[in-house]
Structures are given as C-alpha cells and as structure tokens.
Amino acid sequence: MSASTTDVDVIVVGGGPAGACAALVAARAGLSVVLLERGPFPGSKNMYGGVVYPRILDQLIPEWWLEAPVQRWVTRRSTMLLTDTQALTVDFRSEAWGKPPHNGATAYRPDFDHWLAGHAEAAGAQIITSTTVTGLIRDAQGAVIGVRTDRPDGDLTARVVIACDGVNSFLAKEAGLYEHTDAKHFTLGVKETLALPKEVIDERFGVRGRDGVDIEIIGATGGVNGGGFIYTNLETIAVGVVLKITKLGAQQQRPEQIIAALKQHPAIAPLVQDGELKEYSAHLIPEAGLKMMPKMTTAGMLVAGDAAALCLAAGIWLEGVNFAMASGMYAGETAVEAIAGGDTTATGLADYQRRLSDTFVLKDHRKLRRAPELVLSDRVQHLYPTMVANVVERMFRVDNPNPKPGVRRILAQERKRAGVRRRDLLRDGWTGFRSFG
C-alpha cells in the first residue's frame, strides 16, 4: 500500500518500552508515526519490581541518565538461597554502578515508561491514549495494513504496524505468529510495594544517596517453583515473587500467602519491617525464551518486546525492558528502510530477524536458551537449595572436639541426605556450564 492511500506510515500498538523507541526511531527519520495506547498515559498500566538496564538508550538518547526518572543506581547486587531456616547470599558491590554510564536503576515504570514515550512524541510521533486496539485490518492478499480500534470510525491505516502490545499479543495471535501460548511457558510476578523512610532503606540495605540494592531469591516459593526479589526505590521497597502457572494452579496457596510467608523469613523479615503497603499488583511474564516466540515478522507487520516473549529469565540475569528497548529501536529501524525501498512485504521487513540475531537480544536468548528450564526445575527450586545451605553451615561450623571433615565428604553426605541423585548433580552441572559458562 502506497503512502498515499495509508493514514500515517507507521501505527505502533503499545506505549511501553518497545513501542516508544519504535516510535521513537520512526518519528525521529522524518515518518508520520501514530503509537495507539489503551491507558490514559503510557505506563499506566503497569507494575514494575524491578531493574531496568537502560544502556540500549545510549544511541537513541546520550546521557539518558541525567534525566531519566530513575529511583536508585544499583550498586549492590545479591544472589540469595533460602531454606526455611537458612539463607546464603552471594553478594556484590561496586562503586562504578553509582557512576555513568552506570549499569542498572530501579524505576515505577509508570514514570520511567512516560518519561520514554514523551521523546517519541517530541520526535514528532502522535500519541493516541486510552484507546483499545480491537483486531488488524488486511488487504486482499492477507498483508496487515492497519488496526481498528474501540473509537467511534477508529480505523486507521498504515505501511506498518509494529505490535509492541504485551505478554500473549493478540495482535501477534490474530496475524497466526503465536504458536507457543501454552501455560507452562509464563510465571505469574506478584509484588508489593512497601513505604519506608529512605534513611531506614538506607540503614537497612547499607547503601546510602541514590545507591540502590537488587536482591534475587531460590528458594523462596514455598512448594511453587519459582523465585523471590526485593529491590530498594528511594523511600520504598518493592518485595514479590515470580510463580509458574502451572505449579501455582496446582496448589491451594494464593500468591499473597506466598509473598507473606517470605516477609516473615529470618533473613528477610528484618529488611521488611513496618513497610506499609502501597501498591499490590501481578504481572504475567513470558518465561520460556526461544521455546515460546512466535514469529516475529510478517507482511505489513512486526512484532516486538514482550508481544515476542523477549524476556531473559535465567537465574543470574532477570531482563525484560532492555530487550523491549532494543527490539523497538530494531524494528523502527527496519520500518524506516523497508518504507524508504517500498517493500513492506515480508521479505522487505526480513532484516528485522537479522537485526535481532546479530546482537544480544537473540545472541543472549540462544546462549540461555536452556537456562529457564533449568532454574525453575524442581530440583533447583527444592532440593539444591537445602544441599547448599547444609553443605556451607557445615563448613562453618566448629563442632569441637570433633575434627573438621573434608568438603567432599560433606558434599557427598548433603547431597544424599537431600535427595539429590549423582547423575542429575552432574547433569544439571553441565546444563548450567554450556548455558552460564
């Protein structure tokens, strides 16, 4: 469809992360861009407990960080195992976090996700909100040339619509590039956000300033696998767990009953104490990486953030923003070259999947394909975490007058008395090296 017969050149569904540099990118090469938002403001839709790694925003917006909405720097970051009487934390500081170009940043993505869009729409992008996207339009060889919408004649046309409308797209769904919606691929993010006086934080968490404190948990799930997090704002914490659907289905516990037995962990309660909640809200994640994206190109449309399951889940890292930024700037990208040389067919949106393979948005999804699996399987979530607690304790302890036994001997006694057989150690072990290593 010629630009002539369309309405703008681009429609963008979805004012998040993705959909605000795909704008973003679009607006800014001279394209008449319209980004559809169904809240009253991008961002409002949405709970974050998170990081965001906001370093993909060095080519579209230098020195972001001196006026991104952002709540504390990370300079602290903790791998923790809990049993429900133990807990080890690995855990890690570093000055050059607090200093640009910095490496995380808590956030409300509410702000952080407004604060985005509002570049598109200085860029020249429209930005239509409260606003529900109710199906594609297609042309008669089947290529999607607009959206309609729940306004009274809210048809809109266009060269190309970038699908950036979340978890379980239904865009991505309507257009046939879903083929992986199963349940076992999700985990459900259930968080609170709790209200304390930031010199209590910073008492607390050992930071100080705009130092800040990302805590990641096994172990913390109760008979649900999945795991645990907190991470300091300036004068909140948010606390929660990230539960896979399938086990949370097949038990009585509720979510909250989840979050509460981990505030009153030993090693938890004492950071948590007097929060006052502000803020509960769930959240459905893609957790299953490469095993659950769909298509992410066809004629007239691209598919990005989490609308195409780009969500890192593996344990050491939990990323989803930066990806959402990254696949939005590659699709506005691709969107401005395929309109530039009239070929908005599939194979004129191709290059989209090679921008993607050939820098870390795939790269790192392909290198941790099997992490997920790994990480939320039973074992990992159930028993390595009592092994490797018993097997530290043990180390530490002095049981005078008894001699101190080798680590091997220990290991081997812990890993018997966890159940933990020797194959599956070391079967594990190597799943973990090919994926981390």
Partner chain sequence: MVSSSGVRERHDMSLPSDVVACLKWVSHPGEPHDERFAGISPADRSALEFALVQAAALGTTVTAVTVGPPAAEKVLREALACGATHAVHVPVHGAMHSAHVADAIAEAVPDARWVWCGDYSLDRGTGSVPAFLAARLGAQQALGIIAVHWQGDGLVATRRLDGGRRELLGVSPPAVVSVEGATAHLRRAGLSALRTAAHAEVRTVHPAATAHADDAVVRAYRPRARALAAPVGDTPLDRLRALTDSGAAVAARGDTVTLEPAAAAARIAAALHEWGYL
Second form
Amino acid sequence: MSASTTDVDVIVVGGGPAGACAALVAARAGLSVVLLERGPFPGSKNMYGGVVYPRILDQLIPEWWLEAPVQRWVTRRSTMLLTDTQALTVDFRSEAWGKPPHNGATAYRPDFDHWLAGHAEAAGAQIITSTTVTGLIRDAQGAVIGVRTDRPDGDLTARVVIACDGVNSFLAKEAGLYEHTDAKHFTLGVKETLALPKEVIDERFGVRGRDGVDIEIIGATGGVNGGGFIYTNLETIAVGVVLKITKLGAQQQRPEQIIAALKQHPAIAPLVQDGELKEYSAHLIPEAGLKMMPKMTTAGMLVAGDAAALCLAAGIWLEGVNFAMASGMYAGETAVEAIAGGDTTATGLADYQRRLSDTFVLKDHRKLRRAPELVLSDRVQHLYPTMVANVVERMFRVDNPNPKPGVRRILAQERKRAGVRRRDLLRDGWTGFRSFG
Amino acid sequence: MVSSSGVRERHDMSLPSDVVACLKWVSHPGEPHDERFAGISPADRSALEFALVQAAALGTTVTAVTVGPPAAEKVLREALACGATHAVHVPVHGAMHSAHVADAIAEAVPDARWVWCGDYSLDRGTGSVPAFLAARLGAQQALGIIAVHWQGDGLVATRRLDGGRRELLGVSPPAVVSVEGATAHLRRAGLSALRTAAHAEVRTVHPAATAHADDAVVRAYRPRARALAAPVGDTPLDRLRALTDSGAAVAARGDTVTLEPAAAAARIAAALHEWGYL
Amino acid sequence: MIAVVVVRDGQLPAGGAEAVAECHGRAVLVGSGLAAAIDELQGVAIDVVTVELGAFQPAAWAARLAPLLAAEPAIVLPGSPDGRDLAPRLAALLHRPLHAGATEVGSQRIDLARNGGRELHTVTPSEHFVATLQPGVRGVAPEPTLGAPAVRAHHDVPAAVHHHDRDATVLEVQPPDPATIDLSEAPRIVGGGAGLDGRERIAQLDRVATQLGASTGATRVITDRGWVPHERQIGTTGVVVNPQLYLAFGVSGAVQHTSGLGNPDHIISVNTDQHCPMMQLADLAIVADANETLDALEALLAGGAT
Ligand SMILES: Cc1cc2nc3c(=O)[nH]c(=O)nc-3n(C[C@H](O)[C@H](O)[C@H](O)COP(=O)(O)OP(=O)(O)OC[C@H]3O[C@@H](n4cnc5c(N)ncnc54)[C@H](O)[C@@H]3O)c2cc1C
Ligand SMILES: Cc1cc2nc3c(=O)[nH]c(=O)nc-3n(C[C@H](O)[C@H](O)[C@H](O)COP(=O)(O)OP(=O)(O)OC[C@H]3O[C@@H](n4cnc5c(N)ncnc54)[C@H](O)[C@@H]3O)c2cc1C
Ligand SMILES: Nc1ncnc2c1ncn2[C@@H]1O[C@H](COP(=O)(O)O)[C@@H](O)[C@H]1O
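Now show me the form predicted in complex with its partner chain, since the one above was the form predicted on its own.
Complete assembly follows, chain above in first position.
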C-alpha cells in the first residue's frame, strides 16, 4: 500500500448505530478512523420509538446482551386495531425472547448509541464530538476525499467517507446520490416518554422483571394516516405515532393533538394513565423504502443507515436501528477491502451494494416494499379497522333470543357497511399476504 | 483520612509554564449523575481563555491542572485542544476539602506565577479553592472577577462587591485570579488540535495526601425560617417560615395550578389585574 | 461562636448583621469606619471587638487576625464578597476546615447549600472551623431592648506583614452603576432562568417586561451563558433587588438567587417542576412550560390587556 496522503483512512460521519458499527469494523481492521458527531456524545440527541433488534451484533460483539444498556427484553408483541370505540388486539408472547440471544429490546438511544460507539472507540476509532460536518471535499474528478466541519482548521481528508448522518442525509444529497426527495417519502415520528413506577408498568402490561412489551397500533391517528406504538422501558413508557406528512399538512392537525387523542382512547388510557411527561420529541423517518433509496456508493464515499433510507416503517414493523447497524457494518467491511485493494473508486466500493442485496438489509426491504403503502393506505387506515372490529364485535355478541349469524354473512354485511369494495379487499389481501406472509 | 501511595516528585514535575488554568471536572447541573454531560463549567472556560490570552501576550505557555477522578482527564484534553501546552492530572477519588484540593494543585504547579480559576465550581460551589491556593502559593488573590484589563506585567481586575459596587484591583504576580462564567468566551478547538490532544501526554502527579471531606447528610434544599424585623404580613417570606416551621412537609400556601400555556398567560394577567399591577 | 465582619468605610457587608446574629451577638469588626457599623448592629450585637485596619487586604488581615481568633472554636463570616475572600485565608492560617456557603451554623451542626442550592448538606463539625453564612438566609430581628454592645478595641495586631501575605492593591471602589441601580430599585421585575430555551427568550422577556412596566433580571445560569450582562444577575453575587412584584420564568429558586430577591409582595413562578423552591415561594405557582407561556403572555399583553 502506498504511503497515504490523507489525514486518515476512514471518516465516519454520524455517531448513530450505523456510524458506530462502520467505525468499529474499520478500526478493528487496523485502519485509522475518525468518527465525527455533532452532539456532545454519540446518541445524545438521537430519538426513536424504542425497540432495537440487535441480533446483527452477534457478529460484532459476542454476548452483547450481557453488556448492552437494555431497558427490557421484549417478550410480548401486540398489534392493535383501533376504531373510536373498539379495539382488536393480536397478542403474542414468547418465553424464549426473554433469554439469550433474545429478539428485541427496549433501550434509550443516548445509552445504546453511546455504548456502541464506545466499542468503536475501544477498537481504536477516534470519536470527535460537538463537531458538525458542513460539506464534502472532492478532488478534480469529483471523488469524495474528505469533509469540512464547523471547527476552525476543520477540513479532514480520508480515503473513504462513510455517511451515516441519518434521515434526509445532506451528505448523500450533496454527493448527488439522491435523485429526488419528496415530503411524501417521509413520515414524522413523534413520541412522549411518560414516567411510571416499575410495578405499575409491570402490572398494567402483564410482565415481570426485565420483560417488556411492544404494541403497534393501526387506526389510532385520526384523519392522518399513520400508526401508533407503545413500548415499555423499566420506569417509563414510550407512546408515539408515526404520521404521513402530506396528510398532516392537509388535515391541519398537530402531532401533539394526535398523541393526546391516542392517549385518551378507551383501550389506551388505562395503560398510560398518570404517566408523568418526561420528554416530547419528534424526528423524520424515511418511509418509502426502496422507492426512495439513493445510490449507495460514489467514488470515495458510502452511505449507510437512515442516510441511505434503510429503514423499515411498515405499520407493524418499525425497524431502523438493525438496518443501520448492519449497513454500517457492511460499509465498514467494504471500506476495509477497498483500501486494502488500493481502489476506493466507485468500482472499488461496488461490493457494498452486493452485501446489502445478499442480506436481510435489502431482502427485507424488497419483500416488504409494498407494505408501507398498504399499511398507510386510506382503506387500511380508515375502513378496515371499522370493518374488522365490527365483524368481531358481532361474532362475540350474544344477542339471544336471536341465533348467532354465520361469519360469512357478517363479513359480507360489514364489508358493505364499511364501504369496502370486494375487489380492493382481495387485492390488499394479496399484497398483504405477499409482504407479510 | 486516606493516603495515596504516590511519590512526590516536586522538582521533576515542575513545568515551564508561568500561566496555569485550574479546571474542575463537574457534572452538568441538569444531569447531575450522568458523566456523559460532565465537563468544564462556564467559569472555568472563562479562566482557560484568560490564561491562553495572557500566555500568548507574555510569550509563555499554559499548563492546565485538574484534581479529580480518571474521567477528569477529559477536561485536560479539551484544554490541550484549545491551546494549553501542558496538562497535569492529580488523581483523587471522592470529595475533598478545598484546602486539600488547593494543596494538590500547589504541589503540581509550585512555580506558577499566574493561576486562573473559575469563581466557583458548579457541583460544590464554595469558591474557596482559589483563595486557599493563593495562601499556599504566597500569591495575591483577585476573586470573582468580571473584567480584566492587561497592564504591563500585571493586570487590573474588576471585582463585584455587594450593593452593586465594583472594586478595581491592581494585580501582580504571583497571583491567583478567579473569574465568573462568560466573562470570556473560550475559543473553539481546531479539528487537528483536537485530534492531537487525544493522544497528547498528560502528566500524573499523585498528591502527597488526600483527605476526604466530612460525611454529610444530604437532603433537598429547603429555605430556612427567617427572623423578620418587619411586622409579619401576608408575604411570601412569611410562607417560607410557615413552611420550615411545619417541618419537612411542603405545602405552598399560594395557588399551584397546572395549565396549558394560553391558560397560564391568562391566569397571570388575571392575577396582575387582581393585585393592581395591570 | 464569633462573627468576623469586614467593614468598608462604615458600611456593613451583605449578611453582616445575620452573621453576628447567628453568633448570638459576638463579633469582630474589622476594616474602616467601625463606629458607624456598630450603630447599625444596635439590637443585634452584644459583644464587639473592633480592629481598625484600613483598606481591605485579605492575606494581610488574615495574618493579623489569626492570633486574635486562635482560641475561638467557631468563626463565622458573612458570605459577602469580602467574607468569601477572607474566610479561606483565615482557615488556611488557623489550619481549620472551611464550611463555605452555610445556611445555618451551630457549633454542633452546619447546614451547607450545595450543588447550586439544590441540596442541603448537614455536617457535624469534628474540630474547630471557619464557616461562611449565605447572606439573606436567616434574616435578623433586632431586639429593641438590647442596649448598646460592649465594645473593645483591639490594637495588639502584629504590624509586620510576612512576605507571604501579598495582596492585590485596591485601586478604586466604584459606586453602583446606574444600570444596576435601575434593577435594584425596580418595583417590578421579570426574571428568567435556565428553563428558557434560547437567547431570543431574553428579548422576549424584555418585551413582556416593558408591557408590564418592569425591568428584566436573570439567574446566574443565564449570565454564565452570556445571554445577559452580569449587571442583570439577581442574587448574592449579583444585584440585590427588592421589588414589589417578581415574575419568575424557569427559575428554580436556588438560595444564591432568592437571597438577593428581597421581600416581594407578590411572586409568580412559571416552572415545569412543581416542587422547586421558587414555586414554593410563589403566590401564584403555575406548572407550565415557561417558553410557551411567554409566547402566550406576550401575545395577550400585545393584544391590549394593558
Ligand atoms: C419516532 C421514531 C420511532 C422509531 N422507532 C424505531 C424502533 O422502535 N426501532 C427501530 O429499530 N428503529 C426505529 N426508528 C428508526 C431509527 O431511529 C433509525 O432508523 C436509526 O436511528 C437510524 O440510525 P442511523 O445511525 O442511520 O442514524 P441516526 O440514529 O439518525 O444517527 C445519525 C447521527 O448522525 C449525526 N449527524 C447528523 N448529521 C451530522 C453532521 N452533519 N455532522 C455530524 N454528525 C451528524 C446525528 O447527530 C446522529 O448522531 C424510529 C424512528 C423514529 C423517528
Ligand atoms: C457562590 C455562588 C454564588 C452564586 N450567585 C448567584 C447569584 O448571584 N444569582 C443567581 O441567580 N445564582 C447564583 N448562583 C447559582 C445558583 O446556585 C443557581 O445555580 C442558579 O441560581 C440557578 O439558576 P436557574 O434557576 O436559572 O437554573 P436551574 O437551577 O437549572 O433551574 C432551572 C429551572 O427551570 C425549570 N425549567 C426547565 N425547563 C423549563 C420549561 N420548559 N418551562 C418552565 N420551567 C422549566 C426547571 O424545573 C428548574 O426549576 C451562585 C452559586 C454559587 C455557588
Ligand atoms: N478539583 C479541582 N481541580 C482543578 N481545579 C479546581 C478543582 N476544584 C476547584 N478548582 C478551581 O477552583 C475554582 C473554584 O472552585 P470551588 O472552590 O470548588 O468552588 C474552580 O472553578 C476551579 O478553577
């Protein structure tokens, strides 16, 4: 390898899960790595719903579950369908998820991201905080050779820049990797953190010890298409909604009002009652999946995590941290190989795309590519919950002396009553089956 | 009393800097138990900036000193990144009396001619370390300074007195100066300086002895009952007394209401009307 | 216990009388114009030793006072600027611990305000000590029946000053600034604290204050952020004020702040924490976001409420 003229081998921009994993992998391979983070420490300003699926860490941090700063292990997942007065819940519990290697965990991002970045630092990456990247440095041919920061004497050059700067990545945009970004590609996530004593949470959600619950909610967001969630931490719960921005504007509704309404729903109110508001936060989510994904590589630069729109927000799925960690890891591996091979051009970095395609990162996105649209469609949002809830309500209703009607008849009647066309129902069913089935 | 096994290497450890900045690693008042938010207080930042400006003018260097746990090294690296040349860490665990902190600093930088401190530390906040340090170093002290004018070898410092008065002090070395926060704006460290500082040498000087502060029973602050000369009317201070007299239980006599912003504003306006201010 | 009070040109420092009262009337007055100061202590002081020493010099004074005070088990100074200067020097020379920032001093028990006034630390002194008493925390109620104190002038101070006892030179004492006077004499004050979310809030506070015919003050946290000049800092190390009306937005009410607040007739506090001291002091305590409330209040006042 020829003597380097750059300051470092790899610059990672952003100390979220994507950036931490990218820096970890590159530093472990012996490269000189600088991670630049605008907050006072990695994770300081980062928010999300509350559940991570960290199994990808099996490859990076053996027995991560012994040390990761986890609030609770998710052993119970529910999906709720709400109408104004009804609730239908599908509830699943698994003992196994409470034991290693676990499945999902609730965690606070300032803890989790800080911990993960700590591993990168221990591997030799230099983490520089309170430093915002303000632009790319490119050579005459347009290849990325470094970044500018808001510090005095703030330019830094590298052989590979890995952009992990989160949703609506300005680095990816500056590099011309996004063809178009559009408000309709994003949803807005807002969340309240409510404090409650641990025993109260345990009792209300039917869990003990470190076990926790993840509830995804459809039909909870009024006229605005979206979804809701409730997650349990040890002594707080997170209640939030994910909202379609275009609808939010059109309906002239404020996200706070939508959360407030959700908290008053008869099925939700008993869960959140008396919770003391600790924090209110909001953040964009890249929601359109494959439709909005940028090019992942250009000469001298890779994009990972939310910056690359690698986030799955498909109703009952709200996953981004796992995709961020995985794509960060693959970006790190790609950078290591490209630098070892002496080729950091777009060709030299092309293997990144293959790694993403061959693994769950893009496979899941391909599989679920129609899901977000389906879940956020007007029918699923506004018609089906009423229809399904009414069907179930009539099935369970004991209306003696009248005999119970047949289920098929109820279905047909309720479909008509809800104004759902049979053709649409069949098509949506098929889409749903192909996505989730 | 706990003695550390550290050796005293006074002469080896004396540093070429005439100018010293004492920086305490303190937790953020809003996040008292979270090390991630801990760092240099605004007052100490001002102190460091003054030290850097003065050293540049005198053609000398700055030594940053901290007495504290291993994590306190963070403040030294920040100081190095901002332009300090030397850094000395005196490792101690737990809270110490101001006098012992000052002893430890004096041992680490016995030849200092100018020592810059913050006027009080956020967590303990007695403002007494600088005076103890001046006593130990046989130095002049100028404490709680809000403005500095350089003058020849020395400086003229503006100090706050009570009743809104100000005192101008002529200060010459050796001297300890403690400054309030935001009297100077600490420069932002450059990127390459930050990178170098991460690996720069920090000297460790073990204190000759460390004595821990007295054990204290800690509780939330409650105002003390006040002796009042004036006839006791229906005033807030009156309530104070009622509060403290009735023991720990807290029940404010004024109205406590939880309101949405608009309602809060209306309530304020209504109260101001009622009391005749509006 | 004995109080040591630094007097400049006959003027008692903030908290001077309180320190004397805390020591049950026993005091050493040191400085200049002591006779005038004794008059001010009528009804508080019982037994006074005077030491005329001229201009304030903490190091030299400590050296001169140490022999006089060596036998006193508990020495209390007011936590005024001069008291805070002198106390550590005395403690250093007498080889005693200093308990700084006390809210109450007894020979067996001392309460100290710590962590920016959020906590009280109670210590049991195990040896002779020096303490500083936070001005404004105890108040004094002069006893009209008490006669003039017994006064004893102390002349026996060592004249020679050791080379170690170097002091800065007092060049000038400036009277209060008109800008500060304005605040300290303002009948209505709107105060802002760390609950404010940005620098622009100060300008907003000014606008609201103007609407109410009030002046603007702030806490130390705000001056440390550089959002307002030090002249606007209310508290023991800032301006001591005494308004009729105090409106506090996002102010926790730390002892160093409230002890500079005088004795307002009416206090309104807006804070998200119902239990902080400022809320307990208030006639109207509103649990709300200070920033949004300011927005609403500004709109309301601009809408012609005045
Ligand atoms: C309301 C909501 C709920 C969610 N719920 C979940 C959930 O339950 N589970 C889940 O797995 N995912 C969830 N997600 C998605 C998840 O938060 C993201 O997918 C994930 O955080 C992406 O990680 P990242 O590392 O790519 O980006 P981020 O976590 O956004 O990190 C980006 C980092 O880059 C830094 N940065 C940005 N710009 C710059 C710059 N110019 N210079 C320096 N630093 C910069 C930022 O400070 C930040 O630290 C949710 C998202 C939202 C909004
Ligand atoms: C020697 C010494 C001298 C000092 N001298 C002074 C002095 O002269 N003057 C002075 O003021 N201080 C002084 N201090 C500092 C003092 O101890 C306190 O740290 C300071 O007064 C606290 O200021 P604050 O109330 O603005 O901040 P904090 O104590 O941090 O309180 C902020 C308050 O805002 C509330 N809040 C937060 N967010 C919101 C929101 N959105 N809406 C509404 N409320 C919110 C919080 O609940 C909290 O009560 C001194 C300290 C020492 C040690
Ligand atoms: N442990 C310490 N290490 C370095 N400097 C300190 C330490 N403690 C206090 N100081 C300095 O003394 C000033 C006043 O602190 P204090 O006397 O604790 O209120 C601080 O602002 C620092 O400049």
